[in-house]
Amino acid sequence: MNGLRGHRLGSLDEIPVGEGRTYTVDGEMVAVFRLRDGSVRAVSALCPHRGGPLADGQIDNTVVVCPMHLFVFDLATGCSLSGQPDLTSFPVGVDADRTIVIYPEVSP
């Protein structure tokens, strides 16, 4: 992610370890999760089944579980592990100031 300009979302400290928060990026709702291993992940904020708020779901270091109907999604890829349409995953990181940054997609 070096050299890429991204959308600065807010301080990493705004998200407790093991939880998620929803941000709006270019009109799209994005759920950002702070994992227990210290990494961050970002996926579409709404479950494709019925619009459940994924930032409120249970997470571990690999998946988020929708709080409404318990559908499971991979946090790194957005892939559904329970038969629903996949989520969009977003490149995300934390800069030197501990600010969460969503990076643009890079075309090959």
Contents of the next structure:
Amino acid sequence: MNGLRGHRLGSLDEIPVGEGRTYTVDGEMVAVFRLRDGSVRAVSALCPHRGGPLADGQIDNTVVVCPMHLFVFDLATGCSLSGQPDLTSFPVGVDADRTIVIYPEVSP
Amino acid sequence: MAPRLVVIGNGMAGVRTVEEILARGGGFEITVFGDEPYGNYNRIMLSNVLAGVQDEAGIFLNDLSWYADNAITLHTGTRIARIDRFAKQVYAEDGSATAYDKLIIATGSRAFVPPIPGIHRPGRGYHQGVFAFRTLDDTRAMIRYAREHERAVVIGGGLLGLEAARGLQNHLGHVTLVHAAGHLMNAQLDAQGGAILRRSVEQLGIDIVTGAHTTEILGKHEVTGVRLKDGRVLDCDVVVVAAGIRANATVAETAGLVVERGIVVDDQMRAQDEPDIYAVGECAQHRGETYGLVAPLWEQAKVLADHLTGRDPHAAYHGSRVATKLKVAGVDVAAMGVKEAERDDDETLVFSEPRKGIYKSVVIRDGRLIGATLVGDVSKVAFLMQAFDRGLALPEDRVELMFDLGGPPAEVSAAELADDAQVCNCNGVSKATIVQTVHGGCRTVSGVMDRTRAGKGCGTCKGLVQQIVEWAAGGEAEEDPGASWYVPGVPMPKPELMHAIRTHGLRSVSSVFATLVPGGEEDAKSKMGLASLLKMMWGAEYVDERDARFINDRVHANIQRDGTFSVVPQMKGGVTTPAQLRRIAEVAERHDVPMVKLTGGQRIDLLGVPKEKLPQIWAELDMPSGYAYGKSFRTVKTCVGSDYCRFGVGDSTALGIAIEERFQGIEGPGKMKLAVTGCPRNCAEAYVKDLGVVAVDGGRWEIYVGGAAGAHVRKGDLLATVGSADEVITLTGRFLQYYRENANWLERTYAFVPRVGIEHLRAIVVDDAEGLAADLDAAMAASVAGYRDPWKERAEPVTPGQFRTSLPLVVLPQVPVR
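Shown: the form predicted on its own; wanted: the form predicted in complex with the partner chain:
Following is the full complex, with the preceding chain placed first.
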């Protein structure tokens, strides 16, 4: 990962515990969630069903529930658990100064 | 090394137990012995194979790769001859020995073949042309033979015999069913029900002889007929014996286990006095009962798996209340509990319409359903099974047990529905999608609803979804353990949950998960219901974790399809002023609010407001929230009442405003929509509200509860007639509080009131028969005192980015601006 700094989105404190907020990464909308177990997750921000804003959804440590029609997606993989197309998931973490970072896709 | 688990029997009970053990993490080295040469198949479906509506491949439950994938050693075609319980070994007929640490006997049962002269041929088993109906091999042989012959006699008029008779019609020309008892299915049906079933079956072209004992099977080289006790001879060339089943317990009995009608087991399914030997399924006898149906067997398998894996050391099987719903030879039959009244004061209701083949009877004792029989029309079976199983209170109009009165038109049966028929009109789910999900292995109604979203809209199709799941699962639909839980992620019904919350002093949603969920797992879908419950229980002491709130409750507005929000200011009783209207108009104009709309609750809705603008709009409106977004008290609709209306007999607007003023914003398990109308002409639609008040002449008010005019339409039940507005407010508060404390999450009053019963509600709310009134009043008063207008939460966001947009940059489906 040398030299790959990733996208720095902002302070972790911008996201209340257990909620999500939307960020733009390279023109793409990404919903970032701060789980109650302390970790963060990032998936594409739009529900593939009707475009619901997933950052407004309720989460637990595994899934996000779209606020529109309550479709469910796995936060770690982006996989739909209710028969919709999958979301894209992004590698995400928090660095030493509490900044949320989306890491670049690791190329093979 | 993992302990060795040996299972004798590769049928539905044995393998189901293994599946349940694997689902709990396994932990055993498992060996399964089956005496049939196949993998594991669904025996119930053999009648479908016989009838030609399903092929053999379709009835297999687990193919050989499943055993390999789960590291299970399977010996098919291997019968266990002997158990040495001291050496802890089992010996197969081929002499091989297998050691076990734990042994499960799941040998099922075999066909009972009565000792009729001529039924056997010395040295070669059954006489040529005689068949039992138990295994896949039996079924194959029967089909092969029947195709080359003309006339069959089926001995036995129970479920199996009827299925055999119907199935055989596909393969030969003439079928006669001979039954020893006086009427068909005498184990399940009373004489009248049996007679009606007989008519329906005869119309299918099957001849039926009841009260007929078969005394001899005729024919020298092959079957040529049967002789009955009265001397009659029925010519035939095929005989199928379906005279019942007996537990396969010989191997257990030889090993010295206690065997009566089956292997005697305790509540952990353990054989008597044997610490390491268990029995499940048809071969087991629990508290004197043996079961021949699939549902009890599933329950036994779960208990045994909980016990063996240590998942639940207290797991205990307490026996099953057997309720069956079947299609017998093409006729719907359902039976549960007792067949007929047993005591003088048992209530019995019977409806019989022989011309249509319909028969229904129910037996009630002490206000509880103790038995029901349905033939030909089983549309009420889901309700009856639930009432029977859970001992629910029954409708005061007993006839509602048998018929839907004033409800939607007769439901189409699951089987008749076309594959592409849309079942859920809210979420666009077809019958085929539901059936595929069931065939994909999801066999609970709630599981199917979660995967497909069927029934998750207005909910009116839930009954049909349930019927389709049951039909598609072929009688193998699983009981939903979570059906009684308040929220899906915490395994407790509401009273138990509230008790645990109080005992542990749990004031936040996260503490409920941490304390009451095994493993402490959070559940996103449970948060909103828990938040509402905790707020109701603790009031100011509630620790408000904002993530537990649904988005609407986080930003005090209702999310719309394009991700914007609707803003509905409070307008008590639907009464407004020119100044208020002017202000709303100015705000709407200043912010280019795309749509301004009057609501059904007599308010004004500003639609299409972006999240980030909400605080500013609230500030400019400077009106309290109308709560048009929450599972909460919404609004009180009123008519103009006695001040202006020339028919009005009570001041409905003043009372409506007073009620709204008092109960504004109170959260609950579901929405609470109220109305006050000034006379029985009902202009404010009070008869169809969660609570509706109707002024009647003489200065009195009628209070109706449990009404609805949404997806479900119901006229409310009259709770009380009172003489003053104060009494209306007191009873309203008491009723709403009782609803808040006792209704299930998202259970509207239209479901809650009939479930609890209006008499019961009246006793508690009006007559204070249980002495709860003072507590209810105090709890409601505390909630009322805790009211704070959420729209005051606007100067500073409560959480970072509370009103930050989550709207995407890409184009969403646009709501057209009118």
